[in-house]
Amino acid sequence: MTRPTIAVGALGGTIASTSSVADGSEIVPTLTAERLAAAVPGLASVADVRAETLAQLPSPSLDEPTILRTLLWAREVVDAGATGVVITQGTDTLEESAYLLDLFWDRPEPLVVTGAMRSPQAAGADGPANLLTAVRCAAERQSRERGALVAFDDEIHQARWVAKTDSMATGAFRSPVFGPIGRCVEAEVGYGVPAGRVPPLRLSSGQETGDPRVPLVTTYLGDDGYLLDAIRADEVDGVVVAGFGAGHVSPTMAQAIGRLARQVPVVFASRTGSGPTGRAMYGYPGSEIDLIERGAVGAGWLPPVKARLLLWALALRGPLARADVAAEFEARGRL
């Protein structure tokens, strides 16, 4: 029988670092794609893996145009013939790559992001479980046309729902309300719920290249406005604000999130880590109400992290208009 071919693409991160001190601390990213994948027991059976290095940094470290050139790399492999692609990196940022990835992987193979939480060389080290679950999925069936996936802990999860909901914990990654999409047991993988996505966006040649500016903005506590006040419109191509419960916010925020809508998309999420933002509950200064009424948009299940990408990505492909922005926001972050 014919292994399937998967291309294993590295950036770094918890499960390609190690230590040069003897207890095991200061760990910084090391290894290559190769040496994680040959540390892999059982993994030569699974598939014919196709491993390269295409950066080694710490998940911090990453940003926006290296996830895009990391998809342009997934693209050119599955072109090439790869029954599907594993992405690994650090966990800090893994829940936004693996979203970027997702709005804009147009080919039916799996695209699966793994890490570790726990160094090659720390007790219970899980990278190497964490990798051999990603590679299964990456060569099942059954993950086609399912966009961008998160395999860890044995655990399969679609990139639009999924958050690392604990800094240290092995099972770090939760898909909060809606649960993991299907499980690795017994080396075999198995789905839940049928495959099915949101339509990816388009990326024309050449818009790749771009990187839109789109801050992120968390209200508090008697936030006043201040910070939203201090963007310059013209140096900005939108916003987001996590805002409490369902997407809320004080009165003197409000009239500032008016201010900044008059020029630039505004889009309000909710910082609660769980649920939507609203539609027609409250009528106060402040509620969702009123600032769909000043211009902002809604995102819907979308949390701020996610909803500043889906924003961002918007940005890349040119201008936006209000109209476009709440479209997109009314499929993407709904249900």
The other form holds:
Amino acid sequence: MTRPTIAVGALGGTIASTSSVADGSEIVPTLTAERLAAAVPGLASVADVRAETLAQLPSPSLDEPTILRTLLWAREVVDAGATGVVITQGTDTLEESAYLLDLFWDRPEPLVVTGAMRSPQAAGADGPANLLTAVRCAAERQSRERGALVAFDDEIHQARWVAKTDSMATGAFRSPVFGPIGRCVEAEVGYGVPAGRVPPLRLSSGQETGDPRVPLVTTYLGDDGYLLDAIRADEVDGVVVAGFGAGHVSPTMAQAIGRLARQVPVVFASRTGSGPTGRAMYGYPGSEIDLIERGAVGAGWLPPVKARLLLWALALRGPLARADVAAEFEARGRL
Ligand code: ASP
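For comparison with the form predicted alone, please write out the form predicted in complex with aspartic acid (ASP).
Next comes the full complex, and the chain you just saw is listed first.
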């Protein structure tokens, strides 16, 4: 059997961060992709690994254009013969990068994102184990046709649902409601659900240089719409509101959403971290029924940050009609 060829692209993050002070604090990304791969025991027996440093950034410094450039790199290496791709990056924004990659990943080959919660110099560093799991996952035939995946702490998650749910624990990633779809145990990768995915969006040539502005506003007790009203409709391509519960807001905020939705697409999501927006349950001012009547679109099961990325990705096409936004959220925000 021919050995799989796995391309590893490194973007930075804790997995690549080192300290230059005696007590090991103040870590910053310094390690190259080659150094990351070289530190993993047994990696060479799993796959022929081609490592490339794409950036050396903490993940809060990543942005959508950097992730789209990463996507284009991943396409190139697959087209040149890689059987799978692994991206390493910081965990803070990993759930967002993975979903943005997933939205546009139009190849059957696995694209797996991973990182670490402990730096390479820390006792019990988790980076090498996570990278090994990610490479095993990318080398596994059963990982094909699943879009982008996140491998972390021996678990495999769908990019669509995974979230960082702890700021410090090594098991920082969960997929609320759905759970992980696979595990890596004793070097074997297995899945509890058959392969399949929502079809990717098309990224037309030239679109990768676009950078639409789609802000996210989280509502709060007593929200009078102050922040939302400060948004100038002519300066944004869409807005996402993280609402209470199933996507609810105060009556004053509902009016602000209605005013904005007459000018640009407004999507409401749930700030709870789990569960979908409602469609037809509540009828009070600021409820999901009220917001839909005012022109806003429910994010469905997509959490606010992923709803924002979907709207951002759609806005690459140019000005958006409400009906198109509603149709895409219906297709990609539902189960
Ligand atoms: N805490 C982060 C990490 O785990 C830092 C970052 O996201 O770059 O990598």
